[in-house]
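Take a look at this one chain, the form predicted alone, written out in structure tokens.
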Amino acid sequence: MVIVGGGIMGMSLAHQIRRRSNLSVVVLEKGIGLGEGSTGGSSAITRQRYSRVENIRIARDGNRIWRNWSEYTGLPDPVGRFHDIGVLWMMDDDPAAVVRDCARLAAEGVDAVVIDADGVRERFPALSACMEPFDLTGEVEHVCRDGSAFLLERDAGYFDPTGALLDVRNAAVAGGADVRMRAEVVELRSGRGTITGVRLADGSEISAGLVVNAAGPWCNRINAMAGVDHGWELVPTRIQVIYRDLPPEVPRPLPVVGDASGGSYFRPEAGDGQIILGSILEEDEREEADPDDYNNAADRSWIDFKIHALHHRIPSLPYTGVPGGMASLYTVNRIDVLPVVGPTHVEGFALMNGFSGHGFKESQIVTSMMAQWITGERAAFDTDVPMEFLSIDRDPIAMGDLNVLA
């Protein structure tokens, strides 16, 4: 079988078949690196919060494997490793309904526990508690308000992106994988209404009885080539994010945090030395024509008016130095903001489609869904969750919001 893209999806199908078979597995990746694509901007928080119960189930037993990486992914010095330092929800949401989601998490296993400004103080002393919407144009006068509950899912954390990308190239090319670097699919190759492989902008043709579309936000290109006109609107989507450095007087430990007030998430980085931060709006999200053009530094008016959210929730830290920031692509579904999993209406042609900035997390639970199909196996560390609930001709899942945290 084929797989087109190299990203931490198409690397960890790729583990994923050959931890349980013996299948042929090809990887296509069109750039020269690892992490040129979603993956290398991704900022691989590992939280369990979802409005819906699959998910929430997707992202704890992926959860699981990011905290036995070496056990999973069979490699006894792996070089990406899982940041054990818990995910805090500051949401201002009504206390009873922040006690009813922690209690619903934790009926799935999440390691979650409700909070009050106080425990807030104790746990992260360099955090304000202030729940009060802020305002970031600085017209409105802010006078601080602490909420009254949080939840802190406790096993949760971040995971080094890039190192997991390089993990389960390594460990699939140790079970057998064939992965290859400037390997460009130009066109998909049929015979009476199947796939039946591709071809490469060198020249060069690939048998395959599977084709796997795993190309993040070039998978349109792919759907294209293949005939599939699946419904769904899957869109490459421009994001950004700000680095700013944390300096050694900032009180530590510092969480990953999800912000409503400053509509921000952030999270430590760089050895402990840096704070990532991006948005949780859609307002901020810009769909993209072209995933191969577009401008990949962040805007320094959106870094210079998001900033500010986070000097409102860390106080501590100093207005010195000037924060940089990058921009990269995921690929939106537009519709409920899951992804599409699963065989095509074409014979042969399969697809990995539309995580929305959810896939780091997904990817390997997803990918098992997908081994689980293809091969007919199971593995330690399978999911029970059903592919079908993420299928090509499923109805649109109901969402009350469609962004990042739906």
Ligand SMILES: Cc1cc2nc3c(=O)[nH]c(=O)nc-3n(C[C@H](O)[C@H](O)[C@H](O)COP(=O)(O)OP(=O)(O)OC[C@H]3O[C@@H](n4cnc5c(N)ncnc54)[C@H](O)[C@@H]3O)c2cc1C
Contents of the next structure:
Amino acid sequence: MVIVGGGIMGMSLAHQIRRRSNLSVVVLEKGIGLGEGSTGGSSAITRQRYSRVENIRIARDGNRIWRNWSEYTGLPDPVGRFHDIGVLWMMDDDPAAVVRDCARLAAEGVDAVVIDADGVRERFPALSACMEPFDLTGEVEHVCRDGSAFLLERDAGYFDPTGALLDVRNAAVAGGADVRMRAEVVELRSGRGTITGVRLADGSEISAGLVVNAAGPWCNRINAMAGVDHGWELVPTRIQVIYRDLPPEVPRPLPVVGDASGGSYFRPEAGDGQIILGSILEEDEREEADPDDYNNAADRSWIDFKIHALHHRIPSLPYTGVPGGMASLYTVNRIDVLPVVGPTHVEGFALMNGFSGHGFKESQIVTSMMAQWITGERAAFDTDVPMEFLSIDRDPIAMGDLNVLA
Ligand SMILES: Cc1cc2nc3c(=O)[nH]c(=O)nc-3n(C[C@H](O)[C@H](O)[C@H](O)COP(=O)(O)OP(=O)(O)OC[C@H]3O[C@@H](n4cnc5c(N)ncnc54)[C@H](O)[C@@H]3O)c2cc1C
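Mind pulling up the form predicted in complex with this ligand next to the form predicted alone we just looked at?
And the full complex, kicking off with our chain again.
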């Protein structure tokens, strides 16, 4: 089989196939290095609070893998590491709703607790527990008001995204997969309505019984080559992040924080010496027509806007140095914000597309579903969530939120 795209989805599928079968697997990646797509820009947060129980289970089962990374990859000394520093939800929700949400997570085996403002200060002394929406225009005087109920996922956090990508690539290659870089697929070969292989930019061809589209924000091009019209709206979407120095005088530990008052999330980065901050607001996403032509620098005005809310949440964070930023793409399914995964109506062609801001945490579980379907074999760490939940011919799923919080 051929996998088009060597991001976290494509490389992980190669590993998932080879750890359970001898099926020939070729991964074709157009980049000259790893992580040139969404995966390289990912914040790689592995929270489990979702509105749909299936998504909670996918994230929970994924965390089991991140926690046992060496055993799962078979690598004695993997590069990537799970930072299970906890995920704190500072959303100013109704306390009764927070308690209900916590019970929903606990029922699925997620280690979550509800804490109050003092609990936040005790565990994370750098954080303000204020939940008064921060007026970023500076026109309204801000008076702090403690929130009353915060949800803390204790067994979640983030993983090193490019470390994970390198590890699954190494695991796949060690398991016998053929991974080729600078290998851009420009055409799909077909005969009698069946996809039979691919043609590369250098003119070479590879035959395959199955071609899987794991091309991230470029997925629509590959689907068009296959003649697949699945009816879903998969849109390459620009999303920005900010980096700010996190000097030693800011008290540790810091968790991953979902912060409604700043419309953002943030977490420690770079060996705890930086903070990375991104947006949880749909208005900060921008649809892009061409994944090869977008502005990958963060907008100065957006950085200035968001950084003030971060300083309000972490009052001891000094205003020193110049915050940096960048923008990258993820692919949003505009119809129900869930990915589409599995076989298509075109024989010999399957896809894993449209992961929005969730694809990193879901990667090992989505590829577990795909590998079970492709090989008919089960392996340790497999999920029981059925692939039909994300299938192409499903009806749109009713979601709590139609945005990155979903
Ligand atoms: C800023 C940001 C923050 C995020 N934060 C989180 C988070 O906190 N938690 C989370 O779970 N997820 C997060 N995500 C989402 C997650 O990173 C993505 O959903 C995931 O990385 C998608 O992986 P992928 O393999 O499908 O795509 P990609 O990583 O884009 O990989 C696709 C690959 O296909 C290659 N390709 C494309 N066309 C061709 C072709 N014709 N021939 C050969 N190769 C081709 C590309 O070069 C690319 O490397 C975030 C994403 C971004 C951008």
